[in-house]
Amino acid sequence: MTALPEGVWRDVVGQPEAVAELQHAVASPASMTHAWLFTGPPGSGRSVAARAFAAALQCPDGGDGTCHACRTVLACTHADVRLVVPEGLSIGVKEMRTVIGLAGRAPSQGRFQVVVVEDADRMTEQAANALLKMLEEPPPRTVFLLCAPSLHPDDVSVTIRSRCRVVSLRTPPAAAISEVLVRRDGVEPVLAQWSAAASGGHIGRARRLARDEDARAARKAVLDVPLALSSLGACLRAADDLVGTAAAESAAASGALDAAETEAVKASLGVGARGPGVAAASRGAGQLKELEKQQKSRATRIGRDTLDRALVDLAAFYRDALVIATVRGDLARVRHLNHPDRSADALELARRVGAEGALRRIDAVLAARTALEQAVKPQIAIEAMCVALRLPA
């Protein structure tokens, strides 16, 4: 049984020798930047190793995990520590330099200010620029940890990253998430063992699928969808089934926090109110329209996030099929598959599409994912899609 890491650093999985980097950064000040870009795949922990950092950067312990700056930082409540986390489809100017006047200033109750930037490729030109402007010219007791998926010009500008160190994570071994399941998490190791295979590497879909039924019935529902795709009314149906699932997903997610952010504005500005708090009402109309424009940008890329994370499971499936259709079906043969637990069924698909119709619906799925990104209906991009993943007669 492998060493856990401790501390701050408990919940940074199947990432040693990033975390050895991390804690030597902490207990070497000559070796410390205040830029910092983590990169990896979805699932590889880069906001949770971002967050140990700035915890382990404010505790006078290098991350003890037990201390009260290390609590309060990774409850997000650390007054010197500024979270940044995209609640729309991006992170704007707007928002970017509010959060930098504040990282200008003198730490108040640890040794540094620092910035949390969480989907960093998700800032807007203008916000990338108000950032670079800061990275440029540190303030001295200011570090910024910065958060994308790759090194790509797409998720983060060369500009930046030239101004930063790079922290690279990789996608977490199931060995590792099924060890911290089980011994962190409390998890069964069977289902831990299930979870892990089943997550992608992703270490919280892997807790979400061994804790949640619903969660385990929705990616069942995914899964099932390329053997069911015989007709074009099925292609229909299943388009409308992923695309109602993202859209119920989605106003679950935000029905609550919308309406208690609604009421907490109208509060502060007197709706309802009677005498000289009327006039506060009526010239806070305006705050309330910008509130419901951020609900419905959040609400749409809760969706978005739904259905990416069904296209993943579509592509990843399709891989399989294809890996199988190489090997002519011996499974025996096959070093790895990405949804161990429905063999049977990516072995059907392989005998019915062959290599390359597997290869062509994965590049169908693949274009899915790109109109989404472009704004692109989800119903039609989706139909779309399961027109072409069609099975052939």
The other form holds:
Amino acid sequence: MTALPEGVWRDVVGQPEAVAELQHAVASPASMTHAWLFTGPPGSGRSVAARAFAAALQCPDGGDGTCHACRTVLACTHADVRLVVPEGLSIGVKEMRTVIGLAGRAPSQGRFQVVVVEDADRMTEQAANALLKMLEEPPPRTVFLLCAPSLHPDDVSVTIRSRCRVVSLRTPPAAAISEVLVRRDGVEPVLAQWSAAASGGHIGRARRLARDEDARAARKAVLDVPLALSSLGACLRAADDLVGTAAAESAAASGALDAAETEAVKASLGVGARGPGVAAASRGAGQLKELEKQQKSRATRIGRDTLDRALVDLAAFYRDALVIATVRGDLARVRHLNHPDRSADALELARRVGAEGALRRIDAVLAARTALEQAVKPQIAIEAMCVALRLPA
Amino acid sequence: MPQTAPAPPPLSRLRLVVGEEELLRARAVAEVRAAVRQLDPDSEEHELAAAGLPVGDLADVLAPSLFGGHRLVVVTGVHEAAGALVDSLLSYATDPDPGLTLVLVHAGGKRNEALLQAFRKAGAAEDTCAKLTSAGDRMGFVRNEVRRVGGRITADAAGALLDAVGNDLRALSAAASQLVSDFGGSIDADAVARFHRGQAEVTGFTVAERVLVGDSAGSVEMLRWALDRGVPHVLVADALADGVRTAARVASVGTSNVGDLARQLKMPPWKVKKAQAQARGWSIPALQQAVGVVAELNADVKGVAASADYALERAVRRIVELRATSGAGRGGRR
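Could the form predicted in complex with its partner chain be given as well, to go with the form predicted on its own?
Next comes the full complex, this chain leading.
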């Protein structure tokens, strides 16, 4: 492995080329531009790289990681760095317009006014068009950093893409992930290696697997599914479990947030206030309704993300089975497995469904992912998938 | 109208009219009013809405009259009455005026239930106007309506009328009296068919039922009625998915004992029974394919297909066909 990146770049895992390019841009003003587009597979650290770049831009020393500017940017509190992080399903035009208004200002203390749009693929068409206007005629000291999974027109419109310089990140190698888990999160080296290998190159997922017992249990439950689908009843039960887990996770995650948010809005509207001179809090209905809408959108997103994670694991597992089937079950000839700890199960699966069957099942899983994006009811989509995954008799 | 108990004589001093069915409530009040008028053609009548009614206004109409004669006071919507109004009604109930009939109209439910209890204890007569939930009750209502205006109706004619007009009692009552006046008393299915045709109450579930039992013509007919009536595409698609899923569940479990199934699948027994009837004639492979069809349909009605109407009809036909072909290979049931 080459020398580890220093300063703010330390957490940009396994991306030496990208880091070198960004460092060069910070060091020599001639190679700087006003709009950057970070692409890479989920979990490759797009937003981490964008934040590190923002810190390096604001830092007088080009990102040493110790000064006030670096620390505040990395903690998301720098006055001249704006983060757009969608909590719900999309970034709307209204949100984008406020951000653009702020982006037009001169930097107050730093060297640049930086806007980081995480998940730029979630921008609605109108929001993207509003942003496009800004990218076409940018103010002199404003920099936009957009993050998206790929350059596909579904993710980023061609008009925006053509105005950005692209920084593409690759799937970080497992060794780099386990190194960062040990160094940053203090995970046991053995566990770090295991979770880095099981995560499929997704840093955040590797971290969760390493630190969260429930996440490991959930992954095991998902990977147990393929070999359990022996009858129609089993398929329907498996679908119920998958959907139920996602719903429970969504309820748990959003329940904690929702109540506090609603209370805060009610308090600011004066609901339940007593005493003379307190007008009845009859005006807040609209605001509360708006909040409920946002919360619902967020809950939907959490549920979908959970399901999507399970589907990605499943697809990777069938891919393992496919690879094993193509080398006729000779595990020694397989160089890389997505789930190395489940190689025995993958072998059994390969024996039962064969290469063609595995390929068809990968298709079924990916079709279910598409269906979820098209807002098909999760239960219906997952049931159809499980039925398609059923093992041959 | 299901006449469970003989109606109380209309002229008691305290009366309650309680229930969700608006038509029946209006009728009960009208009966009381008629009785009062019969007793005293010059009687004073007041009708007040309880919501936002000042206590003073109520006290005005309840105070003894200078001119004598019988009086009628109707307070509508007492479930919405404010606390002060309830208190003054309660205090009136302890010592009601013999020359006055006070009718409280309550739309059912838990609100201000204590007021009703207190009136019952004070000896108020009560008309219950509960919602007619079962088809049998509605059938009885139609028959009663026809009888009220002096006609007779056959059972199949009443059924056809219910199908065509729907569950709204006012509409049913109007249709019944119209039919009697048009056909002079005796109404049969042909008479109904001359003026009323079609399906007023079609839901996604109606469609799903027909589809699952493999009624090819019937299911398409019901689907078109549903779309014509403005049932959202998504609801029909969901009902189809639900029907297929339930049938698949029931068919995939080894036992056919209703109690066991209800426990295992966490469904009410009536639903299990219905699903068992619908699962008959399906093979497991056909059900699996049907699950795929409804999943595709769900995406289609949410914007994937160019025409949701077409997508629905195609899915309905495909599912019916799946069942028909699976009937031949029933040995393949695993």
